[in-house]
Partner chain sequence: MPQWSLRAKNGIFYPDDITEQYVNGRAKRKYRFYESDKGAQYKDIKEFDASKIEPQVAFPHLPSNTKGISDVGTVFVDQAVIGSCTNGRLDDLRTAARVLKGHKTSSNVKLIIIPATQMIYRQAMKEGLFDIFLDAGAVISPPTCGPCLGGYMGVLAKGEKAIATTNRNFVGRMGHPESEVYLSNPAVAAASAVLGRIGSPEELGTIFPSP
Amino acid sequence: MEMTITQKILADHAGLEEVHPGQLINAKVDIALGNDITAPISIEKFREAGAKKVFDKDRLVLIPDHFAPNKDIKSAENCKLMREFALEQEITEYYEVGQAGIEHALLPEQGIVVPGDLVVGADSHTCTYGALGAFSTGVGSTDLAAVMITGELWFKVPETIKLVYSGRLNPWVGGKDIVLYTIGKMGVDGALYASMEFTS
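Structure block, one chain, which must be in the form predicted alone:
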């Protein structure tokens, strides 16, 4: 059976000929993302591990976008911690408060994520980059810290749900309408630990 897009990307990044749903693999990450809520925890774990340098200063993206402008002292401290870490590590893809906007719109706009990439981010909406033909998933802050150190992470190869759409859209009906309809049919956990591939 032919591998899905997700399986092809994961196999390529794990250095394997093929992978199968349920298989545990270790794969190299192209882009790792942290924001002003999650990155401070990752930075703390990075330091606790005794790490001195991130795996690649050009492939770690840090964006303070949740508290811009800062809503209180704690959020300002989180942004300050991230800024200082970015300067210390010479992170090329650090976007200052007010320079960026929504992280998941910024990465595609800047050409940081491209088709075939393997992307992890300490944010549940990281799966957004699947729309670009990348494999992307949210991870915890501790997992992000591990990627910051090694550039790799373990993954359980997900099952793939192939969604085939046919026909023509009515006027004023767009992609978001289709996705909301699909979510309504599947339920909130209908694709738990699965990748969804859309086609027509």
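Return one more block: the form predicted in complex with its partner chain, after the form predicted alone shown previously.
For this one, just the chain is written down, with no partner chains and no other molecules.
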């Protein structure tokens, strides 16, 4: 069966020859990401479940970036909770402010996410890594907690909408304009659970 890039990555991570849009699969996750506002909830659920060790200490990435350097006492408590968890679990990819930055700029920069990966993050902007040819998608804190324990997650294989761009860019026009223009044409719910494949 001929497949899209998204189907191929999902199939390989689910250990299947092929996958079809609409199919529910359980797939192995290469990188799971949490930050100082979403990870504390995941960590709480991880503990409630009685889990002791994360699935892979090199593949759970924890970044304090949303309200860090801490904006107030509550934010500081959240960051502290995440830092202590990272220490306890010997998380390799934990970046304290001073080494860190905004998660979605940091992960590609540090070579943590790579082309062909399946990445989930408890942050809706996790889709950024599609720029590298990775399948990446945002999930909730409970999803992240499940991945922290099992290294896997359920996915519904999406249909794909292909977006083809031609022509030279005008002065001062960049990726941001292309995507805002596309959203403007399609609407905020224009892609309806689909995968967006950007090509030229």
